[in-house]
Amino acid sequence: MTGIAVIGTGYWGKNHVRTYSELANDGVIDNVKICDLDEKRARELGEAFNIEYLTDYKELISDPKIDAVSIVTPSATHSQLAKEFMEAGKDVLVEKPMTMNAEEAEKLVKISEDTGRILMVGHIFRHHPAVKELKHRIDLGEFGKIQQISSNRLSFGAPRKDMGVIYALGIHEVDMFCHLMDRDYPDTIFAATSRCLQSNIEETAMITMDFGGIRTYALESWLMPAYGKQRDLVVVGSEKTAKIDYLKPQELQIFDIRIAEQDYDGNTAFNVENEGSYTIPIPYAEPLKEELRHFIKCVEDRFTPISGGSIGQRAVVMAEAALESARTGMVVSFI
């Protein structure tokens, strides 16, 4: 069995400590701890969950019923952390982004392999169940030819002040559209952005990758009343189209529509023949307890994590690379 420590409790470490209070009671791990620097907040969330509390994380790393770590802490603490955590000889789990820029990733996960540490890094996407139904159908071709992607992530609120959209929301859709052409990188990126607000933090963002040929685009924003929250994908192929919306992790769409052509004594048209759309209904699972059971298990039986430190790198890699381009006006080239 396995013992595991929160750190950091904030909006989305709280929903750590949940699911794995609830993978405890479970029976899955023996051993749940919680560590922030706030103690009213550490306490709080410790005596709702029934879990032990403290705030100096470094109490954790001589802790002998402590195998592994997630780090949910603001982005800038995060190289720092999976650092000392790895080289004390405990896994790691790292919220996205793995790390504020590429050097600090790359040397993260040149510990991992040195240390022989599991260094895992949270792009929840990659366990979303209507994702990985997706995924299994464009491997099968199902799909035809892929000829778009894109991506929409928009909502309306107060800007972050530690980062813009392209690292806290565009670093989920470069890793997703690589996941999904079985790319490490794309061949280009070229991104523009918007602050409206704040001179050195955009609030929208458009990026575009180039996969040979194949076009995808991601708007993100934090500027968009208009939709509410909205969090949508939609891969367009030569056969079918499937779309997702991320909220709805228990369903896939698809529009069985193509544009088929034709000639006609030399002249070529084009038709579209359009045989309807359905539902496919996934069996629900919350996609941050599929990432924090693959982590587990990873941890417990030593097997590289689908959203491993390699996969966190190339994500900040890509949105560095995005902010040059938005940076510069340029494309920036990966080939």
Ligand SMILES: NC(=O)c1ccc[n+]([C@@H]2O[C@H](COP(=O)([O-])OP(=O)(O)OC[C@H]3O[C@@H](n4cnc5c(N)ncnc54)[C@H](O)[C@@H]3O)[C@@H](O)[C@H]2O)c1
Given for the second form:
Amino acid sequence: MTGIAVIGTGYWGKNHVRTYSELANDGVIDNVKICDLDEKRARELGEAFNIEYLTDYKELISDPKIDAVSIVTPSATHSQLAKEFMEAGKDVLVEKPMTMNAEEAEKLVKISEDTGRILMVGHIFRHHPAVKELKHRIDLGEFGKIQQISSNRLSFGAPRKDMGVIYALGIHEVDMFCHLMDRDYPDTIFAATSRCLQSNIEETAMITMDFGGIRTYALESWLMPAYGKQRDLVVVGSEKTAKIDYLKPQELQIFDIRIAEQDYDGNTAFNVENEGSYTIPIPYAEPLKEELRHFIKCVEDRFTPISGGSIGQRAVVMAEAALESARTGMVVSFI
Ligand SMILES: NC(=O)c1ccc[n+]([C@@H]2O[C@H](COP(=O)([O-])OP(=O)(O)OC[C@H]3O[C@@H](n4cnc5c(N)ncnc54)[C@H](O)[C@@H]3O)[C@@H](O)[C@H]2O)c1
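Switch from the form predicted on its own, shown above, to the form predicted in complex with this ligand and output its structure.
Then the entire complex follows, led off by the chain already shown.
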């Protein structure tokens, strides 16, 4: 059985702590510890979940009861922490973005290979039940030829100060679009951003990626008060269309609709064939719990995670390319 520590118990780390605590209660792991530089935060959470807490992560490095760690600290600290833990023989789940630049991401992948440690990245949507169902159906050919993919990740709230929407949110889409298109990278990326609140941090981005003429669009913003919290994905195929509301992991919506070309005396006409829509129910599973269960399984059985280090690395490379495109106004090519 496995001992896990969560480093960083802020906004997102709290969810890791709650979920590991549930997994410990279910007997999936046998030891959970938490660590935060902020003693009050660590103590409050430790007391709430009856978990041992500490403030210095170095104590975990030499702790024989800890096999693996979730690193949920600010992204700029991921690289150093992940390196130290892997070099000390611990397996690592590092939150997304894996690092804040491609060079550091490449180094982490190399350290993972050299040390034989598991390196997993918190690309949570790879563990989302509706996404898994969608990908399975795409691979079976149910949607025909993919024609377009789009995503909206919109909200209204205080902006982050450590990174803009491309690294904070768009990192999910660049990975998801490649995953759905079965590609490591798109042919090209183009991004346009706006910075109204902080001069160096974009609060809105439109990222488009081209996969051999098939376009994907991601709109990312935390300056959008009109839609509540919106997180969706639409895959348009030549036969059917699918929609996922990421906030509803138990549903995949299918639109049995297509545009058919017909020839009338040598003239092409487009007809909409609409056979209605329906929802495929999926057994409920919390995406974060699926992700952490998968991490534990990788630690115990020593297999490569479905959101492993090279996937996190490629996502960082694409986020960097999107920022470069926004800065220069030019398309960035991967071919
Ligand atoms: N997968 C997702 O959907 C998702 C969602 C939100 C955030 N995140 C990621 O999670 C990470 C954390 O984001 P957040 O919003 O929770 O940040 P946060 O600022 O709310 O929390 C970070 C915590 O880490 C602690 N910390 C910093 N350095 C530390 C160290 N050396 N040792 C121990 N504790 C340390 C801080 O005291 C703080 O409590 C980021 O990388 C972010 O991108 C992922």
